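In C-alpha coordinates, the next block holds one chain alone, the form predicted alone.
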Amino acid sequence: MSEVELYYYKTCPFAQRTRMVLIEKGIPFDATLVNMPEDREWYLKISPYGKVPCIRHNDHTIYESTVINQYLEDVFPEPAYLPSDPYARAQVRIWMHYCDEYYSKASFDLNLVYTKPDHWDEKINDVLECLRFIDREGLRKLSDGPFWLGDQPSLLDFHYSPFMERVPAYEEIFGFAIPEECDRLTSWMAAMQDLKSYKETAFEKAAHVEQLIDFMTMLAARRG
(Lines of atoms letter the chains of each structure in order from A and count residues from 1; the text may use other names and numbers.)
(Lines give C-alpha, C1' and ligand atoms only; values in the text may rest on other atoms or scores of the structure.)
Protein backbone atom coordinates (compact mmCIF):
# COMPACT_ATOMS: atom_id res chain seq x y z
CA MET A 1 0.00 0.00 0.00
CA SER A 2 1.34 3.41 -0.97
CA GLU A 3 2.01 6.20 1.53
CA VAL A 4 -0.55 8.48 -0.12
CA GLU A 5 -4.12 7.57 -1.03
CA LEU A 6 -5.91 9.81 -3.52
CA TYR A 7 -9.66 10.03 -3.92
CA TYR A 8 -10.63 11.49 -7.27
CA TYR A 9 -13.12 11.67 -10.12
CA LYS A 10 -11.62 10.90 -13.51
CA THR A 11 -12.56 14.09 -15.38
CA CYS A 12 -12.44 16.54 -12.45
CA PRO A 13 -9.97 19.36 -13.24
CA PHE A 14 -9.30 19.97 -9.54
CA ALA A 15 -8.38 16.32 -9.00
CA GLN A 16 -6.26 16.46 -12.15
CA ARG A 17 -4.15 19.18 -10.54
CA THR A 18 -3.25 16.89 -7.68
CA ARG A 19 -2.68 13.88 -9.90
CA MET A 20 -0.21 15.97 -11.91
CA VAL A 21 1.74 17.00 -8.80
CA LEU A 22 1.87 13.42 -7.50
CA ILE A 23 3.14 12.18 -10.87
CA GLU A 24 5.73 14.93 -11.37
CA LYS A 25 7.08 14.50 -7.84
CA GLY A 26 7.24 10.74 -8.31
CA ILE A 27 5.16 10.09 -5.18
CA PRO A 28 3.70 6.56 -5.15
CA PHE A 29 -0.03 6.71 -4.54
CA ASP A 30 -3.10 4.55 -4.55
CA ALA A 31 -6.10 6.03 -6.34
CA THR A 32 -9.73 5.46 -5.45
CA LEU A 33 -12.33 6.58 -7.96
CA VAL A 34 -15.30 8.42 -6.44
CA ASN A 35 -18.58 8.60 -8.32
CA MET A 36 -21.30 10.93 -7.08
CA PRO A 37 -24.02 10.59 -5.94
CA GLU A 38 -23.58 6.80 -5.70
CA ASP A 39 -20.59 7.03 -3.35
CA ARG A 40 -21.79 10.01 -1.33
CA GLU A 41 -22.59 8.13 1.89
CA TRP A 42 -19.20 6.52 2.41
CA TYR A 43 -17.21 9.38 0.89
CA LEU A 44 -18.63 12.02 3.24
CA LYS A 45 -17.04 10.06 6.07
CA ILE A 46 -13.67 10.76 4.45
CA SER A 47 -14.16 14.24 2.98
CA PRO A 48 -16.73 16.40 4.79
CA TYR A 49 -17.13 18.63 1.73
CA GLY A 50 -17.97 15.65 -0.43
CA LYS A 51 -15.70 17.06 -3.12
CA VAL A 52 -12.67 15.65 -4.89
CA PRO A 53 -9.77 15.53 -4.68
CA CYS A 54 -8.95 14.36 -1.19
CA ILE A 55 -5.84 12.60 0.05
CA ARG A 56 -4.95 10.51 3.06
CA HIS A 57 -1.37 10.67 4.32
CA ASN A 58 0.03 9.60 7.71
CA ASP A 59 -3.51 9.07 9.03
CA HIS A 60 -4.39 12.65 8.07
CA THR A 61 -7.06 13.68 5.57
CA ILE A 62 -6.51 16.77 3.44
CA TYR A 63 -8.93 18.19 0.87
CA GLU A 64 -9.14 21.15 -1.54
CA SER A 65 -6.69 20.80 -4.43
CA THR A 66 -4.75 24.02 -3.73
CA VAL A 67 -4.20 23.02 -0.11
CA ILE A 68 -3.34 19.44 -1.04
CA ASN A 69 -0.72 20.47 -3.58
CA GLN A 70 0.97 22.89 -1.20
CA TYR A 71 0.90 20.19 1.50
CA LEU A 72 2.60 17.76 -0.89
CA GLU A 73 5.22 20.42 -1.60
CA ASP A 74 5.90 20.78 2.13
CA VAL A 75 6.03 17.05 2.87
CA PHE A 76 7.80 15.94 -0.32
CA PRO A 77 10.05 18.97 -1.07
CA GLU A 78 12.05 17.35 -3.88
CA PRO A 79 11.75 18.09 -6.67
CA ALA A 80 10.68 21.58 -5.65
CA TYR A 81 7.70 23.12 -7.42
CA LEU A 82 7.56 26.36 -5.44
CA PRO A 83 10.28 29.04 -5.58
CA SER A 84 12.28 29.71 -2.41
CA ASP A 85 11.98 33.49 -2.71
CA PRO A 86 9.02 34.80 -0.63
CA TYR A 87 7.98 37.37 -3.24
CA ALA A 88 8.00 34.76 -6.01
CA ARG A 89 5.91 32.46 -3.78
CA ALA A 90 3.47 35.30 -3.24
CA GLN A 91 3.13 35.71 -7.00
CA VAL A 92 2.35 32.02 -7.32
CA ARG A 93 -0.42 32.32 -4.75
CA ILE A 94 -1.80 35.51 -6.34
CA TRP A 95 -2.15 33.79 -9.70
CA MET A 96 -3.58 30.63 -8.17
CA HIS A 97 -6.23 32.86 -6.62
CA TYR A 98 -6.90 34.48 -10.01
CA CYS A 99 -7.46 31.07 -11.57
CA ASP A 100 -9.93 30.00 -8.90
CA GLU A 101 -11.77 33.28 -8.36
CA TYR A 102 -11.82 34.75 -11.86
CA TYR A 103 -10.90 32.45 -14.73
CA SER A 104 -12.56 29.24 -13.57
CA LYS A 105 -15.71 31.13 -12.61
CA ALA A 106 -15.84 32.90 -15.98
CA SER A 107 -15.46 29.61 -17.83
CA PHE A 108 -18.04 27.91 -15.60
CA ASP A 109 -20.54 30.68 -16.42
CA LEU A 110 -20.44 29.50 -20.03
CA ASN A 111 -22.03 26.27 -18.82
CA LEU A 112 -24.97 28.20 -17.44
CA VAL A 113 -25.79 29.96 -20.72
CA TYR A 114 -25.47 26.94 -23.01
CA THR A 115 -29.21 26.97 -23.75
CA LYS A 116 -29.44 30.79 -23.73
CA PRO A 117 -27.58 31.99 -26.85
CA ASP A 118 -28.51 35.63 -26.23
CA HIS A 119 -26.09 35.62 -23.26
CA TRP A 120 -23.21 33.95 -25.08
CA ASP A 121 -21.42 37.07 -26.30
CA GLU A 122 -21.18 38.58 -22.84
CA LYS A 123 -19.92 35.40 -21.19
CA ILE A 124 -17.53 34.55 -24.00
CA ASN A 125 -16.07 38.04 -23.75
CA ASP A 126 -15.54 37.53 -20.01
CA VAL A 127 -13.49 34.40 -20.72
CA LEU A 128 -11.50 36.10 -23.49
CA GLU A 129 -10.68 39.02 -21.20
CA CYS A 130 -9.43 36.59 -18.57
CA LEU A 131 -7.22 34.87 -21.14
CA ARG A 132 -5.80 38.22 -22.24
CA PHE A 133 -5.14 39.21 -18.64
CA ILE A 134 -3.41 35.90 -17.88
CA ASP A 135 -1.19 36.30 -20.94
CA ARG A 136 -0.42 39.99 -20.45
CA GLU A 137 -0.14 40.38 -16.69
CA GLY A 138 0.83 36.86 -15.68
CA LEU A 139 2.79 34.78 -18.12
CA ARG A 140 4.61 37.65 -19.85
CA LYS A 141 5.58 39.46 -16.65
CA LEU A 142 6.66 36.49 -14.55
CA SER A 143 9.11 34.96 -17.04
CA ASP A 144 10.11 34.44 -20.65
CA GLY A 145 8.86 30.85 -20.46
CA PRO A 146 8.25 28.22 -21.45
CA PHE A 147 6.47 27.78 -18.10
CA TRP A 148 4.92 30.34 -15.76
CA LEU A 149 8.13 30.89 -13.77
CA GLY A 150 10.71 30.01 -16.39
CA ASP A 151 12.46 26.86 -17.53
CA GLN A 152 10.85 24.50 -15.02
CA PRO A 153 7.18 23.91 -14.16
CA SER A 154 5.78 24.92 -10.78
CA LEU A 155 2.59 24.40 -8.81
CA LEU A 156 1.23 27.33 -10.79
CA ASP A 157 1.51 25.41 -14.06
CA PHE A 158 -0.28 22.39 -12.61
CA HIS A 159 -2.92 24.72 -11.16
CA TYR A 160 -3.91 26.16 -14.55
CA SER A 161 -3.26 23.24 -16.85
CA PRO A 162 -6.51 21.26 -16.38
CA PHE A 163 -8.62 24.34 -17.03
CA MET A 164 -6.68 25.44 -20.10
CA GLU A 165 -6.81 21.88 -21.43
CA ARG A 166 -10.56 22.42 -21.75
CA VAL A 167 -10.30 25.65 -23.79
CA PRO A 168 -10.37 23.85 -27.19
CA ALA A 169 -13.67 22.24 -26.16
CA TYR A 170 -15.15 25.64 -25.33
CA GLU A 171 -13.86 26.92 -28.65
CA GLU A 172 -15.71 24.16 -30.50
CA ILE A 173 -18.94 24.55 -28.54
CA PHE A 174 -19.10 28.33 -28.49
CA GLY A 175 -17.18 29.21 -31.64
CA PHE A 176 -14.48 31.45 -30.19
CA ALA A 177 -10.70 31.20 -30.33
CA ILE A 178 -7.86 32.19 -28.04
CA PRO A 179 -6.97 35.78 -29.03
CA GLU A 180 -4.06 35.96 -31.47
CA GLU A 181 -2.14 38.29 -29.15
CA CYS A 182 -2.07 35.56 -26.48
CA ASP A 183 0.86 33.75 -28.07
CA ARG A 184 2.64 33.41 -24.72
CA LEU A 185 -0.39 31.52 -23.42
CA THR A 186 -0.49 29.36 -26.53
CA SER A 187 3.20 28.46 -26.27
CA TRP A 188 2.77 27.64 -22.57
CA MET A 189 -0.12 25.29 -23.38
CA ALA A 190 2.12 23.53 -25.92
CA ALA A 191 4.95 23.21 -23.38
CA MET A 192 2.62 21.59 -20.84
CA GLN A 193 1.75 18.84 -23.30
CA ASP A 194 5.32 17.51 -23.12
CA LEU A 195 5.09 16.81 -19.39
CA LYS A 196 4.66 13.25 -18.18
CA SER A 197 1.81 14.28 -15.88
CA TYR A 198 -0.07 15.96 -18.72
CA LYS A 199 0.24 12.93 -20.96
CA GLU A 200 -1.02 10.62 -18.21
CA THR A 201 -3.99 12.74 -17.09
CA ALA A 202 -5.18 14.70 -20.13
CA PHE A 203 -8.27 13.92 -22.19
CA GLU A 204 -8.80 14.44 -25.90
CA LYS A 205 -10.88 17.42 -27.00
CA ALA A 206 -13.74 15.20 -28.15
CA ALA A 207 -14.09 13.74 -24.65
CA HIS A 208 -14.20 17.22 -23.13
CA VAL A 209 -16.79 18.36 -25.67
CA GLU A 210 -19.03 15.41 -24.89
CA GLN A 211 -18.67 15.84 -21.14
CA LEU A 212 -19.27 19.59 -21.25
CA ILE A 213 -22.40 19.28 -23.36
CA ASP A 214 -23.78 16.62 -21.00
CA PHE A 215 -22.97 18.81 -18.01
CA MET A 216 -24.46 21.93 -19.56
CA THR A 217 -27.62 20.08 -20.51
CA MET A 218 -27.96 18.79 -16.95
CA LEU A 219 -27.51 22.28 -15.51
CA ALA A 220 -30.06 23.70 -17.92
CA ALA A 221 -32.58 21.03 -16.94
CA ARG A 222 -32.07 21.79 -13.25
CA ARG A 223 -32.63 25.51 -13.86
CA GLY A 224 -35.79 24.77 -15.83
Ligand SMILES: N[C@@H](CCC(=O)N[C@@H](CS)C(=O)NCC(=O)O)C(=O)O
Given for the second form:
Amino acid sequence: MSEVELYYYKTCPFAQRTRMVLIEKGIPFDATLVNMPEDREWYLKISPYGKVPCIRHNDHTIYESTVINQYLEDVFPEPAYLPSDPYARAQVRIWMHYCDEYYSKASFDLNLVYTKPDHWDEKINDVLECLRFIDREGLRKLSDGPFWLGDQPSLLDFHYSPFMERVPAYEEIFGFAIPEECDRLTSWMAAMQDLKSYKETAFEKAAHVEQLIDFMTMLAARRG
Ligand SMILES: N[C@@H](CCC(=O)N[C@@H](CS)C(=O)NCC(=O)O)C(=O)O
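For comparison with the form predicted alone, produce the structure of the form predicted in complex with this ligand.
Whole complex next, starting from this chain.
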Protein backbone atom coordinates (compact mmCIF):
# COMPACT_ATOMS: atom_id res chain seq x y z
CA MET A 1 0.00 0.00 0.00
CA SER A 2 1.31 3.47 -0.89
CA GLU A 3 1.86 6.23 1.65
CA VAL A 4 -0.73 8.43 -0.08
CA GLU A 5 -4.25 7.43 -1.03
CA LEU A 6 -6.10 9.64 -3.50
CA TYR A 7 -9.87 9.75 -3.94
CA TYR A 8 -10.87 11.16 -7.30
CA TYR A 9 -12.84 10.82 -10.44
CA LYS A 10 -11.33 10.97 -13.86
CA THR A 11 -13.17 13.94 -15.31
CA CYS A 12 -12.85 16.17 -12.23
CA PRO A 13 -10.52 19.11 -12.97
CA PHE A 14 -9.92 19.73 -9.26
CA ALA A 15 -8.79 16.13 -8.75
CA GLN A 16 -6.68 16.44 -11.88
CA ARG A 17 -4.70 19.23 -10.22
CA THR A 18 -3.71 16.88 -7.42
CA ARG A 19 -3.03 13.97 -9.77
CA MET A 20 -0.67 16.24 -11.72
CA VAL A 21 1.26 17.22 -8.59
CA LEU A 22 1.51 13.60 -7.39
CA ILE A 23 2.79 12.51 -10.80
CA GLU A 24 5.30 15.37 -11.24
CA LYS A 25 6.67 14.90 -7.73
CA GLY A 26 6.94 11.17 -8.31
CA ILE A 27 4.94 10.40 -5.14
CA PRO A 28 3.65 6.81 -5.20
CA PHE A 29 -0.10 6.78 -4.58
CA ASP A 30 -3.08 4.45 -4.60
CA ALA A 31 -6.14 5.88 -6.29
CA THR A 32 -9.77 5.14 -5.48
CA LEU A 33 -12.47 6.21 -7.92
CA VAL A 34 -15.48 7.90 -6.35
CA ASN A 35 -18.73 7.97 -8.30
CA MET A 36 -21.38 10.44 -7.27
CA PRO A 37 -24.12 10.17 -6.17
CA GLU A 38 -23.90 6.40 -5.55
CA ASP A 39 -20.73 6.57 -3.42
CA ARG A 40 -21.81 9.61 -1.41
CA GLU A 41 -22.69 7.72 1.77
CA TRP A 42 -19.37 5.94 2.30
CA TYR A 43 -17.34 8.83 0.87
CA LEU A 44 -18.82 11.36 3.31
CA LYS A 45 -17.33 9.25 6.12
CA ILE A 46 -13.89 9.85 4.58
CA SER A 47 -14.21 13.43 3.37
CA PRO A 48 -16.70 15.71 5.10
CA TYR A 49 -17.30 17.96 2.07
CA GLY A 50 -18.12 14.88 -0.02
CA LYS A 51 -16.09 16.30 -2.90
CA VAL A 52 -13.10 14.99 -4.79
CA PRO A 53 -10.21 15.22 -4.54
CA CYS A 54 -9.17 14.21 -1.08
CA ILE A 55 -6.09 12.37 0.10
CA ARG A 56 -5.29 10.20 3.10
CA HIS A 57 -1.73 10.51 4.42
CA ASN A 58 -0.35 9.50 7.83
CA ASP A 59 -3.89 8.75 9.06
CA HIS A 60 -5.00 12.26 8.16
CA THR A 61 -7.58 13.29 5.59
CA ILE A 62 -6.82 16.42 3.58
CA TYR A 63 -9.32 17.88 1.13
CA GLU A 64 -9.71 20.89 -1.19
CA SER A 65 -7.33 20.71 -4.15
CA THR A 66 -5.50 23.95 -3.32
CA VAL A 67 -4.90 22.84 0.26
CA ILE A 68 -3.92 19.29 -0.75
CA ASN A 69 -1.36 20.52 -3.27
CA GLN A 70 0.25 22.89 -0.77
CA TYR A 71 0.28 20.07 1.80
CA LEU A 72 2.03 17.81 -0.72
CA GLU A 73 4.54 20.60 -1.31
CA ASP A 74 5.18 20.81 2.46
CA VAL A 75 5.53 17.07 2.97
CA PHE A 76 7.32 16.19 -0.27
CA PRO A 77 9.32 19.36 -0.96
CA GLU A 78 11.36 18.01 -3.91
CA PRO A 79 11.06 18.93 -6.70
CA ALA A 80 9.89 22.30 -5.38
CA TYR A 81 6.76 23.73 -6.95
CA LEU A 82 6.53 26.84 -4.77
CA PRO A 83 9.13 29.63 -4.81
CA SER A 84 10.94 30.39 -1.54
CA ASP A 85 10.49 34.18 -1.73
CA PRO A 86 7.40 35.24 0.31
CA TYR A 87 6.23 37.78 -2.29
CA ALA A 88 6.52 35.22 -5.10
CA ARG A 89 4.58 32.72 -2.94
CA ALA A 90 1.91 35.37 -2.39
CA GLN A 91 1.65 35.85 -6.17
CA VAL A 92 1.09 32.12 -6.58
CA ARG A 93 -1.72 32.24 -4.02
CA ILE A 94 -3.30 35.36 -5.56
CA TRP A 95 -3.48 33.68 -8.96
CA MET A 96 -4.78 30.42 -7.52
CA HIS A 97 -7.51 32.50 -5.91
CA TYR A 98 -8.24 34.18 -9.24
CA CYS A 99 -8.71 30.83 -10.94
CA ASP A 100 -11.15 29.59 -8.29
CA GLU A 101 -13.05 32.81 -7.61
CA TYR A 102 -13.27 34.29 -11.09
CA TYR A 103 -12.19 32.09 -13.98
CA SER A 104 -13.73 28.79 -12.91
CA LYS A 105 -16.98 30.52 -11.97
CA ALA A 106 -17.17 32.29 -15.35
CA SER A 107 -16.53 29.02 -17.19
CA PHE A 108 -19.05 27.17 -15.01
CA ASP A 109 -21.66 29.77 -16.00
CA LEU A 110 -21.15 28.70 -19.61
CA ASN A 111 -22.36 25.23 -18.58
CA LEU A 112 -25.47 26.81 -17.11
CA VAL A 113 -26.41 28.80 -20.25
CA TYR A 114 -25.81 25.95 -22.72
CA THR A 115 -29.56 25.51 -23.16
CA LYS A 116 -30.15 29.30 -23.31
CA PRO A 117 -28.40 30.56 -26.45
CA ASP A 118 -29.72 34.11 -25.93
CA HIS A 119 -27.41 34.35 -22.86
CA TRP A 120 -24.31 33.08 -24.65
CA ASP A 121 -22.78 36.43 -25.73
CA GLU A 122 -22.77 37.85 -22.22
CA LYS A 123 -21.34 34.71 -20.62
CA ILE A 124 -18.77 34.15 -23.37
CA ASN A 125 -17.67 37.74 -22.91
CA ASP A 126 -17.13 37.12 -19.17
CA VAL A 127 -14.90 34.13 -19.97
CA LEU A 128 -12.95 36.10 -22.60
CA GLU A 129 -12.41 38.96 -20.14
CA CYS A 130 -11.00 36.46 -17.63
CA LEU A 131 -8.66 34.98 -20.27
CA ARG A 132 -7.44 38.46 -21.22
CA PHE A 133 -6.88 39.31 -17.54
CA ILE A 134 -4.97 36.06 -16.91
CA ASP A 135 -2.76 36.72 -19.94
CA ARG A 136 -2.16 40.44 -19.32
CA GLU A 137 -2.01 40.71 -15.52
CA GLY A 138 -0.92 37.20 -14.62
CA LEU A 139 1.21 35.27 -17.07
CA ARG A 140 2.88 38.29 -18.70
CA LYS A 141 3.71 40.08 -15.44
CA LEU A 142 4.94 37.00 -13.57
CA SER A 143 7.45 35.80 -16.19
CA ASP A 144 8.39 35.50 -19.85
CA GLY A 145 7.45 31.83 -19.75
CA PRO A 146 7.10 29.20 -20.83
CA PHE A 147 5.43 28.43 -17.45
CA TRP A 148 3.68 30.78 -15.03
CA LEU A 149 6.85 31.51 -13.05
CA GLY A 150 9.44 30.96 -15.78
CA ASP A 151 11.45 27.95 -16.89
CA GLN A 152 10.02 25.43 -14.44
CA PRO A 153 6.40 24.55 -13.62
CA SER A 154 4.94 25.49 -10.24
CA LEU A 155 1.73 24.76 -8.34
CA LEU A 156 0.13 27.54 -10.41
CA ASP A 157 0.62 25.60 -13.62
CA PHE A 158 -1.05 22.51 -12.15
CA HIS A 159 -3.80 24.70 -10.73
CA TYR A 160 -4.78 26.22 -14.08
CA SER A 161 -3.98 23.43 -16.50
CA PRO A 162 -7.11 21.25 -16.03
CA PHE A 163 -9.32 24.31 -16.52
CA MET A 164 -7.49 25.64 -19.57
CA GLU A 165 -7.38 22.15 -21.10
CA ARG A 166 -11.18 22.48 -21.45
CA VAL A 167 -11.10 25.84 -23.28
CA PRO A 168 -10.79 24.34 -26.81
CA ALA A 169 -13.92 22.26 -26.11
CA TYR A 170 -15.82 25.36 -24.96
CA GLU A 171 -14.60 27.17 -28.10
CA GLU A 172 -16.06 24.42 -30.24
CA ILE A 173 -19.36 24.17 -28.35
CA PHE A 174 -20.01 27.91 -28.03
CA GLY A 175 -18.26 29.10 -31.22
CA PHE A 176 -15.74 31.54 -29.80
CA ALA A 177 -11.94 31.81 -29.95
CA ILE A 178 -9.28 32.75 -27.41
CA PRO A 179 -8.45 36.41 -28.21
CA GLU A 180 -5.40 36.78 -30.45
CA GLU A 181 -3.66 39.06 -27.96
CA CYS A 182 -3.58 36.17 -25.44
CA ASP A 183 -0.56 34.59 -27.10
CA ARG A 184 1.31 34.20 -23.78
CA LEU A 185 -1.66 32.11 -22.60
CA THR A 186 -1.74 29.98 -25.75
CA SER A 187 2.01 29.34 -25.66
CA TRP A 188 1.70 28.37 -21.96
CA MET A 189 -1.08 25.92 -22.88
CA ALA A 190 1.20 24.38 -25.51
CA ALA A 191 4.10 24.11 -23.02
CA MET A 192 1.90 22.25 -20.53
CA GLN A 193 1.20 19.53 -23.08
CA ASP A 194 4.82 18.34 -22.88
CA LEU A 195 4.58 17.51 -19.18
CA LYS A 196 4.25 13.88 -18.11
CA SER A 197 1.36 14.72 -15.80
CA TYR A 198 -0.53 16.40 -18.64
CA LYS A 199 -0.02 13.41 -20.92
CA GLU A 200 -1.22 11.02 -18.22
CA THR A 201 -4.28 12.95 -17.08
CA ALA A 202 -5.57 15.05 -19.98
CA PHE A 203 -8.42 14.18 -22.32
CA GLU A 204 -8.55 14.98 -26.04
CA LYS A 205 -10.79 17.88 -27.09
CA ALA A 206 -13.43 15.53 -28.59
CA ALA A 207 -13.77 13.69 -25.27
CA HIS A 208 -14.18 17.00 -23.43
CA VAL A 209 -16.83 18.14 -25.90
CA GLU A 210 -18.79 14.95 -25.29
CA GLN A 211 -18.39 15.09 -21.49
CA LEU A 212 -19.27 18.78 -21.33
CA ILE A 213 -22.40 18.39 -23.43
CA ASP A 214 -23.53 15.46 -21.23
CA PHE A 215 -22.82 17.54 -18.12
CA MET A 216 -24.61 20.64 -19.44
CA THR A 217 -27.61 18.56 -20.48
CA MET A 218 -27.74 16.95 -17.03
CA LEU A 219 -27.57 20.39 -15.36
CA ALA A 220 -30.40 21.67 -17.54
CA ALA A 221 -32.56 18.62 -16.80
CA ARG A 222 -31.92 19.04 -13.07
CA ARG A 223 -33.08 22.67 -13.24
CA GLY A 224 -36.19 21.59 -15.12
N1 LIG B 1 -13.10 23.45 -4.15
C2 LIG B 1 -13.01 22.02 -4.38
C3 LIG B 1 -13.93 21.65 -5.49
C4 LIG B 1 -14.04 20.13 -5.68
C5 LIG B 1 -15.27 19.75 -6.49
O6 LIG B 1 -16.18 20.57 -6.69
N7 LIG B 1 -15.31 18.50 -6.92
C8 LIG B 1 -16.49 18.01 -7.59
C9 LIG B 1 -16.11 17.18 -8.80
S10 LIG B 1 -15.32 18.11 -10.09
C11 LIG B 1 -17.24 17.08 -6.67
O12 LIG B 1 -16.65 16.28 -5.98
N13 LIG B 1 -18.56 17.18 -6.69
C14 LIG B 1 -19.39 16.24 -5.97
C15 LIG B 1 -20.53 16.88 -5.33
O16 LIG B 1 -20.53 18.14 -5.21
O17 LIG B 1 -21.43 16.14 -4.95
C18 LIG B 1 -11.55 21.64 -4.66
O19 LIG B 1 -10.80 22.52 -5.12
O20 LIG B 1 -11.15 20.51 -4.39
